[in-house]
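Presented below, as structure tokens, is a lone chain in the form predicted alone.
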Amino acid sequence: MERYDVAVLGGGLLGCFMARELRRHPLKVALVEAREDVCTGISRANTAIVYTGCDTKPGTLKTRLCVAACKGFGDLCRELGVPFARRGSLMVSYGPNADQTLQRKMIQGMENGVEGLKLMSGRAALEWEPGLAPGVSSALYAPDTGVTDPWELCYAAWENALANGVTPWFNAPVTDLLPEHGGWRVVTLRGELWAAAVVNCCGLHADQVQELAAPPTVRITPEKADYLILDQGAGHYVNHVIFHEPEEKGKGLTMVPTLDGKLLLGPSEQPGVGSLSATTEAGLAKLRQLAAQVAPELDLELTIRSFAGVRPKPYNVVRAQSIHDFTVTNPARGLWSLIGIKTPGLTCAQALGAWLAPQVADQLGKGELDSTFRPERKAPVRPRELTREARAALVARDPAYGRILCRCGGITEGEVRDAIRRGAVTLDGVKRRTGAGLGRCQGAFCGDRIMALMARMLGVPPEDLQKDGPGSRLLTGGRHGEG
């Protein structure tokens, strides 16, 4: 059996950015993932917003954190080689139940220790952003608001703790947790490994895996968003994150402009039940309605893709209450679990690795920081982002980055051989790391190319692929030779 200091269970970016933390440290670490790849799970369908704290309770861990991760955010996406960049947020009102509300939030964020904060008339606003409806009455605006790139970010986290020692377990789902000579033998269905600690990262999941040790404390019921993907023409609608605060109690419109020119609405608010992965007729069309009351020139036509995103909600079942802050919870030693970790998640993820970690090194004797650690990921080449001279001299060194494969997004044969070798094996390993099959095709062109250079490099025949994991083969049919 191999025996670790710590087990980080769970591949999304709170288990990724918890074991890159806890590499600075001097301890052995291993990453244990129920899927084939990280990236699988809550952490693959999000806004991408990197958010300022005005918007969470003074005084909680959850604020905190935030205020701290938005400030620093650049900083750590330039160590890791992801995209970022701070687009800055308006909050409008329509009336004045939401102007209030735009004005406690206000009040909020400058207690919390958010910067640069001002209300603005709706007018100001209007003229900022001219292709929002008439009539908007105030507008909160936070320039550090932010938008990052969710997938990268958690293969840049990983990727970091991978060059730096930690140990994969993939395709190795927990069915069991217990105490074991002062630490945790991990049975899963891949085999059984020991660790002096485990801190337990499985979003969804995360209150069952705890209770495999200990009594429950906190429970997780998922709640499912709609979200709708508009293309580049419709990427420079508006200039600013758009958070559309509702005269009336329920959840208003959010639109970004993403990173890569396309236009983001959503998300939609719906019970979790059904399918987690599929979009609701409901939701989309709420998103629809809200979209036509708040931007009503957006061309809707425009529309390439929908998503279905799902968010643990907690409920703490000793106190009988809803849960409002981040909760890391210990309920027996060297067992620690994040448990309903939800917006802002993305922005709080390596904040709480890094405000969680020295706990666990300091519990297990190992405080100290190790000085072989080194924080720096390097960007993966993405030719259409270089000079022209860089990727001339670029492509007559790899013939592979001037072979473009999906003609939407200008990905090259370079970039997703790339891909592959840092660990794709789906298809939408691929799309996530490289953005092929992310564009107005949505893989039409880009899709058998693809299949056949992963199927060429990983060694497997075409139909074994799977789409996104078990039970999404992408072919159907019998292998030759096969009746």
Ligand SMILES: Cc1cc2nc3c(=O)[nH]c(=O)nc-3n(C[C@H](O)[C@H](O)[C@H](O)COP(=O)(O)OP(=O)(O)OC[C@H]3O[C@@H](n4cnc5c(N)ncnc54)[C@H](O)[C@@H]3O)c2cc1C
Second form
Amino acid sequence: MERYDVAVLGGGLLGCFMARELRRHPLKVALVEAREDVCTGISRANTAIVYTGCDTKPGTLKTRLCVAACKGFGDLCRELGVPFARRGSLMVSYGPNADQTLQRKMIQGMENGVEGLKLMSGRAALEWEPGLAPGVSSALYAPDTGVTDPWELCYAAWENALANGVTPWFNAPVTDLLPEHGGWRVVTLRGELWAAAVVNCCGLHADQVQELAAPPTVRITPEKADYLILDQGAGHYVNHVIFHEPEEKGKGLTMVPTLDGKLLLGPSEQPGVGSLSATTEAGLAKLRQLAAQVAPELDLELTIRSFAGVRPKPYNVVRAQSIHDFTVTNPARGLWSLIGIKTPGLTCAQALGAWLAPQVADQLGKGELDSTFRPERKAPVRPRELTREARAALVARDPAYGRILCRCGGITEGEVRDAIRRGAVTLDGVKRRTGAGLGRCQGAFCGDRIMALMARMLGVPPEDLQKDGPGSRLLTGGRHGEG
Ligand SMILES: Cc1cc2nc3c(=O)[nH]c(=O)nc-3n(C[C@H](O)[C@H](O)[C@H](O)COP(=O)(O)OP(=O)(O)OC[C@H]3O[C@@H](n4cnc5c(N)ncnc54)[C@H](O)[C@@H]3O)c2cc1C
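Could you give the coordinates for the form predicted in complex with the named molecule, as opposed to the form predicted alone above?
The complete assembly is shown below, putting the previous chain first.
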């Protein structure tokens, strides 16, 4: 049986950063993931916002980590080669109740240490954002709110963890955790490993995984979140991230101008879950209704895709109450669980890792730093971001960077090849790493070419290729002339 100092369970944003941060110490680390790749769970579908920390309660772990993480996010993204832009955000209100909420958030934000917050008149907000419906009564401006690429962030954390020696255990759903020889025998469907410590970052299933080894303390209730994406160009409809604070109870509309020029609308708030990725009709209808109300000139015909995420809502079963802070439990010696880490979990993923990893390392008596750790990761080459001369030189070195596969996004064969080398094994794995298939045609033009390339490079028959993991084979039936 392979032996490790720490087994990190779950390869979402939290698990990947946890594994990376653990490697700052002289620890042998494994990342144990149920699926074939990282970034297939909650981290796959979110709003891509880097929050400042003015929205969360003072004095909580969530707030402390969020405020610090937001300030350092630019440095983190530079280190890992991840795109990031401080777009700034405007939280807008249309009436006295929401005005009061904004004033409360302004005071709370200042108490939390968020810098640059400014309460503005509705008129001033409309000058900045003329596309919003008239009648804005006030706005809270947060200049440091950012937008990133959550997929790239997760892959970057994982690639850096891997480069620093973390061992991947993919296709290995954990089915049992047994205390053994002062550590844990981790039983998976792929085999067993032993680790002196276990950090459970299993997202929507973190409660169930903890209960393999300890009595229940926190349970997760899943809650659906629907989104709409509008095509490139629609991102110019607004100049900032817009948070619409509704006058009545409920969730308003969030509008995010994404890094590739699209506009993201959402998330809705729908109880229940259904399948992980299925949208709900009610949630999408609510988004359209809110968009018509808050952004009346926005052309919803530009919608190219809808998708859904799932929030892991945590509930303390011991105290019988909802939880509003990040929950990190230590229910048995050498076992930690991060349970129900909702927004701003993307913003705080690295900070959570950096906060917990030294505690784990200390308990194992290995709190010192490992001088061989390298925090930088080399970002993939994006030819469309290069100068004409640099692009020509790149194509001369590797002609695959001169062959466009995805016409909508201008993404080349070279980028797809690189993504496969970096670990993509499904069509969506390529999409999330390169952006191929994210444009207006949604892969209608490039899908089969990418599949042919994947089959060749991975050495698998095209019929075995999956869109996004088990149960999503892309081709069915037989070959022409067979059977
Ligand atoms: C709708 C929505 C919008 C959000 N928007 C934002 C935002 O704009 N900004 C922000 O800061 N935060 C945001 N967040 C929060 C952020 O996305 C999450 O906190 C973060 O992605 C959680 O990552 P994770 O690693 O905990 O979970 P996941 O990404 O789900 O990773 C868990 C992993 O564990 C694996 N796993 C599960 N069970 C097992 C098992 N038995 N054995 C092995 N592996 C297992 C899963 O396959 C999965 O890969 C949003 C969240 C949601 C839901």
